[in-house]
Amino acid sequence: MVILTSVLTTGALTLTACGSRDDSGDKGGDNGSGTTLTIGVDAPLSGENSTTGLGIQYGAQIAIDDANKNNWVPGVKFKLKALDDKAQPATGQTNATNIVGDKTAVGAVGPLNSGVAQTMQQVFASANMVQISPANTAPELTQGKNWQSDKKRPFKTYFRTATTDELQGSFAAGYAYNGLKKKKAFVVDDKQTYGAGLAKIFNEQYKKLGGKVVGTDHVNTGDKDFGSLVTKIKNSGADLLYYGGQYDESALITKQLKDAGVKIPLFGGDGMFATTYIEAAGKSSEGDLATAIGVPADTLPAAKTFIQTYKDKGYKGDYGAYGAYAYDATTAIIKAVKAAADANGGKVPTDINDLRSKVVDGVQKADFEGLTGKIAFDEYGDTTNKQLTVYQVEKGAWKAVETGTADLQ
């Protein structure tokens, strides 16, 4: 096997022969010649949000293993570089710097949290390296801070295989009002980019539909005691609690709410769509709901092998939320590398900066059938796949109850 090394002063690549192992532990080889390229992954791999973060890591790993096993790019072996951002923006920025500093790295998958993404985008853009998130949903990441009135793409290097909160929040509002027939909602968020943005959109769309928001409040990530919040919700007369945030806090909120005798469902976004939510909340989670991007992975024929591989490998975390989307994001990068090689006489460009630039262009032109459906990106870097699903906890498990697209009012 030939390993790619770098000449930092010129950005050129040189080849040296030696052995290598990818993160799966399989011995790499391609008949004695080739290059090794790195794809970075950034996600919370420990602590809060790690259940879904690990799903991203291992979704990407399975794509890399498939690419190497099936020789998707002749002469090239891919390896994964997984970094833990602990759901902290500053750590994510440091990890982005680490990835772009690796002169074998051609792209990155992640992060999970939109707030973390905001600190990473400029780093990748400065290096002209592609970044594809399988999970970020904040509209401003692709459409700019004034996205509601004047959409402008801030970074040409940033893409996502997840749809936006504009669609997710609206879809939830529609199901809450028309599907659940809930007319009075109390809206809470965790003050983070993702949670606050999602709650704001739900609030706006729910009221446009005719629903009444009887109260709003905010919590801090890491909070454990929600007694005062529970009292406010109880006194408001709400028949639904909508929560913008992650499963760590929402699981505690729903448990304390039900323990206080407030038997109303908690409805949230994809940040709480994880088995850990049900495990942490226990029986209190019964009847609660969450929206998630795409359609259920286990209903997609192309995803069946992926799911079986994930289980057979004994990977930790939850593949259900973003695993297949991480697989498709990783595949988009690999296919862009192949396109760059095909345009260069079958050889990967030896200048890393040139290769990174061509990968960005290749991802923008992506058009293939992935595990989650068609993979393509619009002029903002957003996925063209706008499918969403509402899940409800039934008998201790998430069950899909509605799939479709948002009807923006």
The other form holds:
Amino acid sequence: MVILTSVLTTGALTLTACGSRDDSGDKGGDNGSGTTLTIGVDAPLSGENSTTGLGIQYGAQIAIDDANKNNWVPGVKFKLKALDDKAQPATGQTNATNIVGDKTAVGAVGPLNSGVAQTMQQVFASANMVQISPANTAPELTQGKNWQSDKKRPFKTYFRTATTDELQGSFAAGYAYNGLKKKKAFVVDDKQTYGAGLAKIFNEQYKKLGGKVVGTDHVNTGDKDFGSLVTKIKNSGADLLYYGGQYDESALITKQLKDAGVKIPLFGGDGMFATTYIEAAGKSSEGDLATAIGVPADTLPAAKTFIQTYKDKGYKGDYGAYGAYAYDATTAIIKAVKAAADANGGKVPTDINDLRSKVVDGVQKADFEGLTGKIAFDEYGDTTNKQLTVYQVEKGAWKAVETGTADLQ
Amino acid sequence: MNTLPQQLANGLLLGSMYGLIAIGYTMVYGIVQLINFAHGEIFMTGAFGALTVYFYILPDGTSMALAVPLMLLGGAIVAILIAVGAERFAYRPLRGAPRLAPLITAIGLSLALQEVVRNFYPGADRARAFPGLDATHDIGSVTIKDADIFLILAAVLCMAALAFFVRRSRTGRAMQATAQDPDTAQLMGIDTNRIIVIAFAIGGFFAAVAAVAYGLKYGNVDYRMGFLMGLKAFTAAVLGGIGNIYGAMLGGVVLGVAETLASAYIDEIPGMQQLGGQSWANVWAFCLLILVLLFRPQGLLGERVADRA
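Instead of the form predicted alone shown above, give the structure for the form predicted together with the partner chain, please.
The next block holds the full complex; its first chain is the one shown before.
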């Protein structure tokens, strides 16, 4: 199966490369006088999850503007190519093929959804182009299918500035049990790569801590009526609802839950950590919790200028969840280009394939202070920054309540 | 705690909403044999019409007792205009064309309506808050909200009004005649074009009522809400016997109750844990539909009863 996929992908790549050779020319070739290099961004820019997706696009845009303004890589202008994956895996794969087919592209930032990333990894690996996700949290993306027993990195071109669900789910379980003192949880997920994985880890860790999982259920993305589920939760006597999934469904669940008189908090992952969740659920979201990767962007001194720029430019979307991580991911690619140029006597390598492979090596060796803290990657491509934060809705806004790292049980 | 009464109430409420939307499908099918797949989107635009009245026309702090009727009015105006417009500009030019042509137009229209709302309605690219009627009442072991009471009353009143209209009024009898044989009806002096427009308008009105009930119950609306609801309502219409008004309502209720009970209890049956829960509700609902159609292809109440409209 893997061989088949590889053959197909390679075939598709060759075709795309042929198709795009004419229009993009050999721009990588003319050194010194204004080389333009492209950084691709793939995220949901419309429809479901677009609030957080737009935060990724504009976070990357600000990094590129900074690099161009400050002339980080002399003689090189960077340009952003943002593609909308609509949170759909197939579209993500098409976008990845589009990016690697662009002969000026040196790397890609994105996607938002782990399920989308699964279809993109092979495409970037075949082209030996670096991909850094600011948001994917599924452990298997970096540590392989059997990550619980035998960690093995599947793609050396894939990196992320987000930490994994293994840590996120455990951190949530620890906070639910020890911080909130909730002993009976009901666990629901949306059956997607991200949601189901997160719910599973929460479930296991919560039980290990001594908590009781009084019921589990699954929903479909796009469902609107959760009356039956709410009645089950009410009857289960749970004092906490853990939800693995995105804000689209969880906002409706919390509303219908509170309307039915079940005043227990809903606790979710970073897929829920968006202002849209509070807007959609209204007062019902009061007291609900979500974990998110990293420390709150607005408490980071380094991110102040970033947040100000984001607001000044009037960008739509939410920088809070991943904007600063997208900025750091983009910066890592730009710094790797600079390292490649420095090693080549101050000129970026003329051969795009050579440049791409040097950028992959450069990102692997990344070590700098980003907006979100130290940016460096371990042998799996995971960030070495494992900070997580629990947020709670208070008077209609997300407030950070606890920051730390997860203890694995 | 015995959860059965609450689950039945959940199912009945969901089913009433399906039923109200299903009437639009069934009436139009009954008269012109057209499945108006854009009906779910007409329901969606009705919700945005009501939202517009609440947020952009009424002053802040208007009491809900006054706001709800005005929202109904706003939603109904929008939904009826769009339903009638769709008939005039998308379906009438294709009347007499092969069956497939208006069906494809309907699918195109439904996508167009979604995109128009998403792109041009402020903030509609994600869920928008809708005022709720969230006060709750406990009746025995059943908890229901004001929005649920509104939905049930609306469903009952709409059905009664429609039954009266179809049986007693001159226009209603003309609808029955058109449904039975449009050509003969036209020879008898009935303006069948007018009758078809009225059927679309009534369908749009019911969709708007369902949309307001939906908004009040779930507290937010979005541009995709019509797709799944429309599909379920279409299923309800087929289940009840397409073309049959009472069948649409019955089909809706049966579908809603079946979905709710399946998601509540199937996973408690030994050996069925993997096949139960919320995410399997649709599967069981469609299994039920297939079973009904296998043994009773004309639907629960039959497709061609004398008083279908």
